[in-house]
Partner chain sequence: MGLFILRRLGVMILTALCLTFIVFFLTNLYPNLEKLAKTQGNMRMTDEEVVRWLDVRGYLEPLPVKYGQWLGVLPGYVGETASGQVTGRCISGELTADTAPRFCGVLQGDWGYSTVFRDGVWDIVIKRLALTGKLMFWVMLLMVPAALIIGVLAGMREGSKMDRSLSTVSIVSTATPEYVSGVILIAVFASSAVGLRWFNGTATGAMEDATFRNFFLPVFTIALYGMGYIARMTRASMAEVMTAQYIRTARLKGVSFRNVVVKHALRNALIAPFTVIMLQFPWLLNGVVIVETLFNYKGFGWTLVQAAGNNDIELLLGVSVVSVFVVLITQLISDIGYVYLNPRIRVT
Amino acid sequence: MEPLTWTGALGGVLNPALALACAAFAVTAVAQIVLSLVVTQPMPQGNELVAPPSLADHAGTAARWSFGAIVLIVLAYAVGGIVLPDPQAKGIVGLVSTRLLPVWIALTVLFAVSITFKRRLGLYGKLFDSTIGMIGFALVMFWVFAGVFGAMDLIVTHDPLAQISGMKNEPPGTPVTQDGVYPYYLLGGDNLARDVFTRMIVGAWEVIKIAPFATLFAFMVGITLGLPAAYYGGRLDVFLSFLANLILAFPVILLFYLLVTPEIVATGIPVYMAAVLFIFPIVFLVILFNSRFFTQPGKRNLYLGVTLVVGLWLYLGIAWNADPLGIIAFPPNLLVVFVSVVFVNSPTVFRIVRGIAMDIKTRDYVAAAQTRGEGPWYIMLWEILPNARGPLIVDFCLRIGYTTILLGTLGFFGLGLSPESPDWGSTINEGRKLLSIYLHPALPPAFALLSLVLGLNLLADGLREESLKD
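Please write out the structure of this chain alone, matching the form predicted in complex with its partner chain.
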C-alpha cells in the first residue's frame, strides 16, 4: 500500500484555497490593528456626530470574511474526509476526521440542544451568547468526548501499548506492516513503534478521568476550610492561613519530587494524606444537609444516610483501598498523583474562598440571617456560598486547566505514572528526545494539551463575561 498524503484528493483544490484565506486573514488582521490606532474624526451629520467608517473598519470586515473562509475550508476537509469512500482519497486528515465521527455527532447534538434551549438553562445557557465561551466550550467538550469515546474503544485504531515491528518512528500515514489491524498509523509511530494517534486519544482519557475530580476535591477542601476561616476570623483564620501559605511557599516541583516516588508510596504516607483530604467532601456534604434540614428530621436523616453510606463506601475504597464489596479499587500510583494534585491546589482555593467570603459576610442579607437566628454553618453554606458561586465557577474552569498542566508536568518528569502510560506529559517527554529528527511523536500530545487548556481558559473567560452581565 502507498503511504497516505495529508489531504488526499481534496488537497488539490482546498490547499491553495486555505493558503490564500490564511494569508488574507493575517494581512487584514494586522492591518486592522495598526489602522485602529488612527482615530477618524467624527463628522456632524444632521444633529448628530457620526464617525464615518474608517479604514480599520473595512479591514475588520475583510478579516471577518477571510476568517469565515478559513472555517469553511476546514469544515470542508472534515466533511469531505468523511464522505469520500477511498482511504487514499481521504488522506490523513480525512481518515482522522472519520475516526472522530462519534465526537462530531456528539458535539453537534450537544450544541444544537443547548442553543435551542439556552434561555432555560441559566448560566450554562448564557454561555452560548459569547463567541469566546462557545469556542472554549467546544474545545473542552471535543476532548471530553474524544476521551470518553476513546475509552469506549470507538475512536482508537490500535492498542496504545502494542508495538508493531517495522513501524518505529515512521512518519504519519504509513501503512501498517501487519495484517488484521487498522491498516495505517494515522499520525505515525513513536520510538517504540506504537501508534501516536491512539496514544493521544487514550491520553485524553487519562486527563479527563483525573483532572476534574482532583479539582472538585480541592474545591471541597478549600471551601470547607475557607468559609469558617473567613466567617469566624481570629485564631482559626491565622492558623489556617499560615498553613495555606506554608504549602504555597513550597515549590510545586520539589513537592512532587518528594511526594510522588515509589519509596513514599511504600511508607503509606499518600494513604494517610488521602484519608485526611478525602474526608472533607463527606464532612462538607454532611454539614451542608444538616444545617439546612435539621428542622425536618425525616428529610435530614434520609439525606445524611445516603451521603454517609455512599460517601464512606467510596472513602474506604478510594483512600484505604478497603472496599468491603470489592468493587472500587484505586491503584496506589494513581492515588499518589491524585492526592498530590489535590494537596497543591487546595490552599489556593482556600485563599480565594476566604477572600470572597470576607467580602460577602459584611452584606446585609448575612446580617439579616444572623438576626433571624440562623446557625453559623447555615449562613456560611446557604447564604455566603451560593452568592460566591460566580467567581468560584470561573476559577473552577481555570483550575481544571491548571491541574491538566500539573498532570502533564508529572508525566514530563516521569513521576507517579507508569513509564508506558499514554498520558500527554509522558508522551511529550518521550518524544522530545528525538525532536531534532522526528517531530510527529511529540507534537500531537503537545497540541492536544495546549488546546484543552486553552479551551478551559476561554470557557472561563466566557463565563466571567456572562456572569458579570447580570
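After the form predicted in complex with its partner chain, can we look at the form predicted alone?
No partners, no molecules, just the chain.
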C-alpha cells in the first residue's frame, strides 16, 4: 500500500481554495485592525440616525465572510472524506473524519435537540444564543464524545499500548504491514511504535474521567464549608478562612507536585485525605435533601436512605478500595491525582462561595425566608446558592480548564498517572524529546489539550455573558 496524503483526491480542488480563503482572512483582519485605528468613524448625515459603514466595517464584513469560507472548506474536507469510498482518495483528513463519525452524529443530535428546546432549558438553553458559547460548547463536547466513544473502542484504530514493528516514528498516513489490524497509522507512530491517533483519543478519556468529577467534588467541599462560613460569620468564618488561606499560601503547582510525589504517596497521606474529602459530597446531599423535605418525612427518608446507601458504597470503594461488592475500585495513581485536584481547588471555591454568599445574605428574599421561619441550611442551600449559580457555573468551567492543564503538566513531568498512560501530558513529554526531528508525535496531543482548554474558556465566557442577562 502507498502512504496516504493529507487531503487525498479532494486536495486538488480544496487546497487552493483553502489557501486563498486563509490569505483573504489574514488580509481583511489586519486591514480591519489598522483602519479602526487610523480612520475616523463617519458621523450621521442629515436625517440619518445611524452612521454609514466605515472602511473598517467593510473590512470586518469581508473578514467574517472569509472566515465563513474557511469553515465551509474544512467541512467539505470532512464530509468529502466520509463520502469517498477509497482510502487513498479520502486521505488522512478523510479517514480521520470517518473514524470520528460517531462523534459528528452525537454532536449533531445534541445541538439539534438543544436548539429546538432551548427556551425550556434555562441557562443551558440560553447558551445557544451566544456564538462564543456555542463554539466553546462544541469544542468541549467534541472531546467528551471522543473520549467516551474511544473508551468504547468505536473510534480507536489500534491498542494504545501496542507496538508494531517498523512503525517507530513513522510519519502520518504510513501503511501498517501487520495483518489483522487497521491498515494505517493515521497520525503516525511515536518513538515506541505506538499509534499517535489512538493515544490522542484515549488520552481524552483520561482527562474526561478526572477533571470534571474532581472539580465537582471540590465544589461540593467548597460549598459545604463556604456557605456556613459566610452565613454564620464569627469564629467559624475566621477558622475556615484561616485554613483556606493557609493552603492558598502555597503555590498551586508546587502543592500539586508535592501531593503526587512517590515519597508523599508512600506515607498514605493521600488515602487519609480522600477519606476526609470524599465524605463531603455525602454530607452535602444529606443536608440538601433534609433541609428541602424536612416537612415531608416520607420523601425525605427515601432520599436520605438512597443517598446514604449509594454514597457510602461509592465512598468505601473510591476512598478505601473496600467495596463489599467488589465493583468500585480506584487505581492508586488515579486516586492520588483525584485527591490532589480536590484538595488544591477546594480552598479557592470556598473563597468564591463565601464572598458571593456574604453579599447575597443581605438581600430581601433572604430576610423574607428568615421571617417565614426557614432553617439556616434551607436558606443557604435553597435561597442563597441558587442565586449564586451564574458565577459558580462560570468558575466551574474555568476550573475544569485549570485542572486539565494541571493534569497535562503532571503527565509532562512523569508524575501522577502511570508511566504507560496515554494521557496528553505524558504523550507530549515523550514526543518532545525528538521534536526537532519528528513533529507528529507531540503536536496532536498538544493541539488536543489546547482546543479543550480553549473550548472551556469560550464556554465560560458564553455562560458569563448569558448569566449577566438574567
